[in-house]
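Just the one chain here, the form predicted on its own, laid out as structure tokens.
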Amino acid sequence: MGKRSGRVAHDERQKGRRAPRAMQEHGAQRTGRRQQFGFIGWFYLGTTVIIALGAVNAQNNLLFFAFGAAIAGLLLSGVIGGTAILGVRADRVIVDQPAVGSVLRVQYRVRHTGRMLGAFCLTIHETPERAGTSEPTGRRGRAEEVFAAAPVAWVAHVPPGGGVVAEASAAPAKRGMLLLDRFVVQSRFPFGVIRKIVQFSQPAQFVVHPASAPIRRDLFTRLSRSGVTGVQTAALTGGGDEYYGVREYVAGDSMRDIAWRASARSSQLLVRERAAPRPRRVWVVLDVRPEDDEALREQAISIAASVVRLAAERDDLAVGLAAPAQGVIAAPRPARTAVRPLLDLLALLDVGRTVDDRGIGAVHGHAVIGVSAGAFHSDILPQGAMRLSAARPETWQAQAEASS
């Protein structure tokens, strides 16, 4: 996203919709207000001074009238615009689960507490200084470092006693924990001479997931099954093919499930039960170290995140995550329920923190997909594991992307 983007707000009362409450923190508190002269304001003041000097020197009534009109415009701009913006209240709502390279929708619920005059021509944006961080180390950064395109929203009119929802789009530039605090609402209404600013504080934090990589869609069909072959069965009843046991017949059971021999040996009708299939366990092993190239290291994290996302599209997989150098071991869980926690782990992974490889033995005996920035640093993968290297796109990149 090359340019800042935003959309004009719509009247919340007319649309009858409320902003989603996803990832919303406590309501915003107004922390201050001020007025500023921009270029147009200073030009207006300079012109007014020149008119005043000309009127005094020439004693020309027309110049005195122009000077009075200029002063009246200045007072009206300060009084009307300042009074209108004092009644503005706003809250920030993060709508989407953000990821690097994706569009993050930010909504601002704006309302006006006044009774006579609403607010016009409002611009809402996050403050550029110390707007947030997306680094696991906790170092704060400027908005242009955190966002590839910072959120900016515009509101044409907020009626007195009413409210609107303004929506903006942002593009997070880094993975990790994103912190937001202050945002400002400003207006140059009515004449554009004085900029009226109201600042709000609404601390919020949320996780920015790694970017998606164009990985091959057939990874799991090519995955070696040297560790565990086929589909395992769980110690639970279900719709699988493996025999689990027998139980008493209840109304609604299929006649094909009746265990006739077992029923003949007992005094009651019995039916066969089958074991539920257990999803095949797949480990994603991420091997990244501080000495790796930073770009390839982040690419490897994106590849691992994309493998997890791809696994979540299937019901027959349980996926786990291991980052031996960082001491991360997350046992396999059904992919659809594991995708969010695993993406959070990858987003917050601190590659500068290294530990020994204890616990990596847990991945042996299962299907394993190894992801590295370049060459694997140690022999941590079992024999038959799939190896994906960020430095070798042919090992993971989709054919269409690779050919282009």
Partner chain sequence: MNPRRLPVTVCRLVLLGIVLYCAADEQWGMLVLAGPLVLIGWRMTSGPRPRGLPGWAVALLVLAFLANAARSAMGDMAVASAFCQFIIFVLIVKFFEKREARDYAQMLMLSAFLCIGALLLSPRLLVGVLLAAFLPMLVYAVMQFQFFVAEGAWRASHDKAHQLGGAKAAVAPRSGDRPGPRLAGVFALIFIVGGASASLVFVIVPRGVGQEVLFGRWMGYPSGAVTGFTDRVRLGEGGMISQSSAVVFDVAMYDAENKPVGSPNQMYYLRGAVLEDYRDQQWQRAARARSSGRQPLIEGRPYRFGGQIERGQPLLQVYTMRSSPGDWIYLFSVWKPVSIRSMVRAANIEVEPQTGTIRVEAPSGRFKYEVQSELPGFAYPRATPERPAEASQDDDDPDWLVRTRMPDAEAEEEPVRPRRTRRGIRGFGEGPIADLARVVLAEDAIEPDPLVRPIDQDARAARIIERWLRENCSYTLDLQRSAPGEDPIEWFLRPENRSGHCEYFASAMTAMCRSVGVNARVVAGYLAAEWSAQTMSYTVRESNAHAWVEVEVAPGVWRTFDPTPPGDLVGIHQARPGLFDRISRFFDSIEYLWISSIVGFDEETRLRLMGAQPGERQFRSREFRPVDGRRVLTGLVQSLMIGAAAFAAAFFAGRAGLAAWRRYRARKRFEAADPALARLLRQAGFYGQLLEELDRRGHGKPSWRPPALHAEAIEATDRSLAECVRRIAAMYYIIRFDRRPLTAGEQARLDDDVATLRAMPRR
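Hand over the structure of the form predicted in complex with its partner chain; the form predicted on its own is what we had up.
No partner chains or extra molecules come along with it, only the chain itself.
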């Protein structure tokens, strides 16, 4: 479950939604149980009727026995399968942070409360009609719209009174808010005639981050070469080179840090403290508009997300995000801690909604990486800013790294 920015949380409170973390903690509630015949079931029934008619017509006792066996199969299919699935309980657990283009592991903890038979050959999947959505507007979509590969789990056997964990792999299709509600546990065991279905409800929502784009890994090096470093000292002590002050010696301080002169002056042992280096501030400015090509637009968002992820691999960067057209501004924070909120912002970015361009003067004087779908719509980027265009792969793609 990802954290979300204050703005998004506010929007969802406005829509009366529950907080995702609270929803995740709730177990699944069984909401229904039903049996479906399906094509195979009707075919089986039809064959049984034909056998019966043939037996009556021919007074063929072996056919009468076959008819009896077919009826027994029908009864057993209903009784064994129905009884077995009656005691099934299940919960859903999302293991990974969902992101477009990456595998989302979904675990289903399946238990069986029965004492006799246990359950066999269970498959678990999210219900298609209410699987979730990737649209930031909250509109629900079908599973195949939400998932490029919908999660399907399989359990060979749940012993009576026991439990197992079944794992499914899914691939989200779009960035945005993933709403999951109902999932079904079903079985056709033993004969495939009747499909026994138990439905569970476990509402949960997850932010699906944008896909990763194969960006060149020397972006920040090139940014340094351009002369805009943005290095500042911080108001905190740390392992930097600049002098910060002195303090009393405490056991464990290095002898090399002792300020002998100051100690002599104050007649107590003092040590020098150095100021911590403030990370370089980098702004990622995303310039996408509704009129841009949708694929390029999403590609631009992926590039921006990839820049944020790349920054998170370094300790010396603080990353901020600005999407002027959508009114999104997130001040730079140390990249490791900012990566998740920034990716949430990018995931939920509603490019269809535009606001009046607010000034992004805050970015001036800092390193800026501009990302756009095609050409930059306005001259919002400061001089010296790096410009990455989704329409021009040579500006960002890793394969172009060697040639440039």
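These numbers were taken from a predicted model, which means no experiment stands behind them. Residue numbers count along the first chain shown, from 1. Definition used throughout: the rigid core is the maximal C-alpha set that superposes within 1.5 Å between two forms.
A.B. asks: Cα of residue 113 displaced 2 Å or more between these two forms, core superposed?
C.D. replies: No, the C-alpha position differs by under 2 Å between these two forms.
A.B. asks: Rigid core fitted, is the C-alpha displacement of residue 341 between these two forms 2 Å or more?
C.D. replies: After core superposition, the C-alpha of residue 341 moves less than 2 Å between these two forms.
A.B. asks: Is the shift of residue 49 between these two forms large enough to count as movement, that is, does its C-alpha move by 2 Å or more after the core is superposed?
C.D. replies: The answer is no, as the C-alpha of residue 49 shifts between these two forms by less than 2 Å after core alignment.
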